[in-house]
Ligand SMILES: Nc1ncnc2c1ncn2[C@@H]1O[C@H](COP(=O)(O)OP(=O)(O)OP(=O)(O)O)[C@@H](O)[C@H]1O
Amino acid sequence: MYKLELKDVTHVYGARTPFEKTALRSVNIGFETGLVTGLIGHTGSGKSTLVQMMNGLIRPTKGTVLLDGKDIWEKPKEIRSVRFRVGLVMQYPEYQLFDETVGKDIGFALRNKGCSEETIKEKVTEAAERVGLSPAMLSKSPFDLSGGQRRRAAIAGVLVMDPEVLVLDEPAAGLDPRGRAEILGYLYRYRETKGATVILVSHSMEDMAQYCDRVAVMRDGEVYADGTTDEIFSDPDRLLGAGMDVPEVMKVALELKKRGIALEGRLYTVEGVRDAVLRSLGKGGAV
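Write the structure of the given chain, one chain only, in the form predicted together with the named molecule.
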């Protein structure tokens, strides 16, 4: 059984208005416990709509969303409990910080849930640490933080709920390469320590190649391709044909292959290409 599954999900914005827009069309996709699944696709392909369905922020026009095999909309009044189990970090979440201090902001969901101040304090400190924010930051105003720190605080505000499923909509967008690697590294560790199921939306094929066990490619409101990372990158022509990109290092490998160099293996990561080149040169595998 999937941890989270979307069955035959369709979503129409502004139905029966001049602005009607079908954002998702009969989407079927499942997410396995403990795996990181990447969602990639052009702007407007439906990624954000899809992820907002996962925690019940958007209700599908048609179809069902199952969490541990149970329809999350079975009892609409209980949808709030789903939001604690499926943590969603929205696109540019730092704009949603509003509380007096960073600590209060991170603890907002727990306070709402009625946790004791002692539990809140403990969990907030732990969540801040998980994203590399020092305890000294917790008493500052969110507006005194840098953009990158604000992003971390917003992510901590979701991690603080210990979600079983963590859904991230472009968590590293707009950050410099070091900030990106740090944030994605923290999230990856959250998965490792909690055994959480992670869904990562990103525009970057490099992120898909580096962090994801599985990849789903969205196109015009449909799932265009869905498989293990190996499977998805084993057919680069399919990605390129659909106007998608492949990791930069894979382009180099494909160019070398075109020039007659026999390369085999995980040609979508730097290490994979390095090993393939060494094998091809007859030096035998890893350095």
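What would you give as the form predicted alone, now that the form predicted together with the named molecule is on the page?
No partner chains or extra molecules come along with it, only the chain itself.
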């Protein structure tokens, strides 16, 4: 059974008005416990609508969103409890920081939940450590932090709830390569330590290739392709035909193959291409 699943989900904005727009059409997709699933697609493909349905920010026009096999909208008045279990990190979450100190901002959701101050302090410290924020930073104003530190604080404000499902909409957008690797590394380790289900939305094919166990491709409000990372990237022509890109290192590998160099394996990561080239050299291949 999937941890989180969307069945026959359709969503229409502005229904029965001149501005009616169908964002999702009969989407069926499931997310397995403990896996990182990447979600890719062009702007307007339906990704943002889809992720906002996962924790009940948007209710489907038709269809069902299931968490542990139960419809999250079965009891609409209890939808708030779903948001503690399915944490959603929106794009540029640092713009949502508002409290007097970093510690108070990170602990805001727990205070809303009615947790004791002792519990809040303990969990805030733990969440801050997960994203590389020192205890000294917790007493600072969020607006005294650097951009990357504010991003970490905002993500910690979701991790503090220990969500069973973590949904991330472009969590590393706008960061330099080092900051990007750090943020994604923290989130990957959260999956490993907590056994959480992680859903990562990104335009970066490199992120998909490096961090994801599975990848789903959205196109025109539908699931265009869904499979393991190997399955999705083993058919670059299909991705390119859908107007999607492939990792830069894969372009290099494809060019080498065109020039007669025999390469096999995971040609969508730097490590995979390196190993393929070394194997080719070992077999007497030309480089």
